[in-house]
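There is one chain below, alone, in structure tokens, taken in the form predicted alone.
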Amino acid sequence: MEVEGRDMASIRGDTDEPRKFDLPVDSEHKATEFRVLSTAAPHMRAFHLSWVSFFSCFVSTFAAPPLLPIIRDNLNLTATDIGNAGIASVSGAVFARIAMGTTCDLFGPRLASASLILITAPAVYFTSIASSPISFLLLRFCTGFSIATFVSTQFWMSSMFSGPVVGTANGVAGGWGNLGGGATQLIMPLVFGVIRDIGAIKFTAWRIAFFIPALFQTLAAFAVLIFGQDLPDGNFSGLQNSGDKQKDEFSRVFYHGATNYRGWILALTYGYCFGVELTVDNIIAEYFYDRFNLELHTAGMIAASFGLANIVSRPAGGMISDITAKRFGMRGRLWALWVMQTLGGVFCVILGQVGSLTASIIVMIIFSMFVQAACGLTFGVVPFVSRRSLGVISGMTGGGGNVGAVLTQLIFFKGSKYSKETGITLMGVMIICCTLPIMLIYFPQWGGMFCGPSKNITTEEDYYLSEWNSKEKQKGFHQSSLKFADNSRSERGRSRVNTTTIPPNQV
């Protein structure tokens, strides 16, 4: 249901003035188009927040990957100590993740992703007296923690933003954020040369070069306190004091996201498309400047195109997932999601196969357009597993592909037991494996992969008011429960999305 220019008020029947939006909304006040180039409050402002904010933390957690062959020099570091620092990097966001989803669930995205960006922003300061091998790893698990801003960033795009555009608005945000690690690999050789020419020696260079991604960091968490809203008609402690939001209580939330399969098998997937682009975005830049003996910046120029991809794949993962919707309903979001993972992982192995420079490096673009499409593919899906607990399955979800890194670098990149290329192919298998449990989702009002909908009539209200007991119904709580299962009808599919009305029991 969409409806021009009109605020809660004015839904309930309510005498004030009504409020005003720029974009057209729906029922729930989220935006029914995306404007990229707009910059309208709350929806338009909270994407640029959103994805800078993110862009911020990912320059300063993958900051340091594109000067190891200085860092490795200056602090004498081993070939396990890298991957171990590489791998503390990811790791801390595993449970960080889940915490912000449910952190966002009961405070809101707003408040939750600027206190985690400020509390890790000292860590990408003091990095800068990293003084041994403890203390770099130590440095680098502490930065890790502000990439779990991303369940934020995915969680207020799920807020702003209906059904038919989630998976764009989700795509873009996301993958806007994520070229902050392909941009990292350009800006730090870049400053790191500004300085060492200023006349800094290169141990000090470095060290100083690590203020701009910190300072970068703090000025995003400000902008999202000051700028940021949580959702269309206003914060939540504001909602909350006014009535028009109830305050949820942890336990229901967290057990409706814990308890939900789809989350779990959205995690493990996950962990083989974003855990598989963390990993790369760890040691891309040392595999040319190491196999193919390169420059350091020439290195870092080609392992930056694999970050920078983003700027148009995941986007394009969230734009199929939005396109093949309309036509085909959640059954066309998960094929799609498929069929784009597992080509990530084939030409994943054709990159560990390859051993030319120009056929590394066009392998390379080719898989990395993949996998990160599937990564906007997957919070395409996201939105829908739940409306209670939409927080705790982005955190999960989220988590997931941290897990998934730091498995991948722990089995196949720590130390010397395999080469790059070795394990780069055997990442790949690990990507095509890991893909097929996404045809075990299965929604009973739309179907899955292989399955139609439920043959017993359940309806969007049917699923998505399950997570609300009788007492809470009684209070009103499942309201919003209600319209978004009304505006999520267009998951049916284009044949089937007004064949079913709302049984009057549930209004």
Given for the second form:
Amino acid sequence: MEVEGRDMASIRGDTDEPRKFDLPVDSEHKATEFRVLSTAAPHMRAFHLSWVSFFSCFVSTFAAPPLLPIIRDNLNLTATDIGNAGIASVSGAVFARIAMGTTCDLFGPRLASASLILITAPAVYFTSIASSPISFLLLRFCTGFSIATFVSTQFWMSSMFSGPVVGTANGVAGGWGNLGGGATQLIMPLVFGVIRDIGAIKFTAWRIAFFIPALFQTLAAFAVLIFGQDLPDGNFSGLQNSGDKQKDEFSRVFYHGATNYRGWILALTYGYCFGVELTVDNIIAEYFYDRFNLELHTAGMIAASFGLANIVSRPAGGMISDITAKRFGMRGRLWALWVMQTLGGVFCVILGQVGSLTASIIVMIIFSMFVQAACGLTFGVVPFVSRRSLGVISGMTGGGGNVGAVLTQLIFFKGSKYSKETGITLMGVMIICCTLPIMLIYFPQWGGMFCGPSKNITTEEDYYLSEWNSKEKQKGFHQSSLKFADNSRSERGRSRVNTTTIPPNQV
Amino acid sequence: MAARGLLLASIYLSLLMHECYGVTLFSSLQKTLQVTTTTKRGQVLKAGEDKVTITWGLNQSLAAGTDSAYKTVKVQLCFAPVSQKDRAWRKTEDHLNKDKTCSFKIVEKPYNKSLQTLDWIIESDVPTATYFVRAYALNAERHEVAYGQSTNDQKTTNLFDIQAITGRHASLDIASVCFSVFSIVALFGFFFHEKRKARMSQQK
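Could I have the structure of this protein in the form predicted together with the partner chain, to go alongside the form predicted alone above?
Below is the whole assembly, all chains and molecules, this chain first.
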């Protein structure tokens, strides 16, 4: 259970030396409070490092769209080239996110995220020397891999923050990172303007401008490597050497992740909140420009405001998840997720139907809040699906988000089959339909949307230890899952936590 | 909420400003001007280097007094249909406010009855495409009242190609490669350093 550390007394875990943390922690040394303005090591420092590095990846991935009016003339792009590059930019991350999840499980989020960020930085540097539609598409494809750092962000937060605040931590880190997609629509034109005013010609100025997101990305990766730490007690490699953390086996980790049906359901539903968000990022400026005959920069400002809503809406989703969990446990988290995402779908349908500019902007903002909150709520559930394969589940869910973006753009927004407004309405219908599977998620120890916990007394230990076989348990590999199971008892909701007896610790 | 209100207000204002301009239709303009260019068929001109000699003036066979309202002439570089295909941002619309065919201004001069010539050096921000030249005659209120172009009505004759500059420089190429190599080398440097630290702590 929670350990009150407010008097800063030394916290004894299973290690020999007492360890002092600036924030109150639980038995796994995960923080039980989330103080956004603090930079205390290791918890809040990890938070700031992860959201800033993720933000830099979003800035780089979506740096091209605001400068497209210049780039399309320089590289002689057609609308098809631009559309294909847009799809390419989000499709790379589909498999990258799953790979990232596994890498986090095996090597830790610090090395995993910094490696990916540094490996994709060259793609951003080379965008400065792009010379044809094909090179442009390939560069956007490669740059898009970097937003797989979403998975390492969520994994890192789930490793640093305890159940009662994990939704909030995940939501704020994810939301402030996603913000990069909106901020870049303002940053890149600004940087381009300054460089052009200094004296560069248009077709050179945009190339120089790309060095800014590239450098930001490189420096963010360095910061993660120098100042970051995988777990409250240290890095994976250090802990594995001292014997405090066992080095796990890839095939077992992957197996337990891939065979957990809840991961697949969340992958589908995340495709219809986050995937929809990515799709809208790519099409909304054009939609307002064409339908209401706005200036390109006005349409761009509206497009930016959709992404900028992330600063509050996604964190709010995470917080709502944690608040409903306090009272109703996991069942509350699932209900809140279903309600918010379905409402997002409803407002999407309305957005395609309204004909006036003011109504469209208002509906779009309401739609953005619900859809982004649903993203935050999804990652209030993900940390509890698996303990051993947290990375794989996070990766599957994150990858599912990108699959949703690719599918939605292919079905509704490629070519001239549907007008954009019809596409948006149909996308809303698809959101509502693809959110229904949340009703099928069931945790035997906590219940699901419509069913209570299992009649046979199932505990959190039974659920999380089922991921380890007896041989592994004999060697003691399951100790961290044991601690996690103990700490996750709060997911029973207020009514059950106090009345049920806690089983004795199994050694 | 105040920020939202400001955003809505600014959008309303920009919309209103659009409505204030008069609605001139291209189809309502008379083709009274003659425009010729010195380009040859199949010739590819380089932006920033080559020049085009453009001549424009009133069609002499028309009655006197046709040009009484003409105050200024605006000569523009316009996209040929082949360069507008699959590019909605260069679309031809009858409403001149929304028309994107002629995006580059070559020159704007007061109207003169005699034939005018200009040696125009193609500017460096002109994209790679196929073009023709069009001249609009504007009246005192700066509304288009007449036009002329260097191609026929179907925009198939006398088109010329312009090749844009790449915008690339050797220094940019070198900087990109250097920074990229640095990122990868730094990553392996960190790995190596971590492994060494782990080995040293194990030896202790």
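Numbering follows the first chain given and starts at 1. Keep in mind that this is a model prediction, so the values were computed, not measured. Each form is matched to the other, and the largest set of C-alpha atoms that superpose within 1.5 Å is called the rigid core.
- With the core held fixed, Arg72 shows a CA shift of 2 Å or greater between these two forms.
- Relative to the superposed rigid core, the position of the CA of Phe222 differs between these two forms by less than 2 Å.
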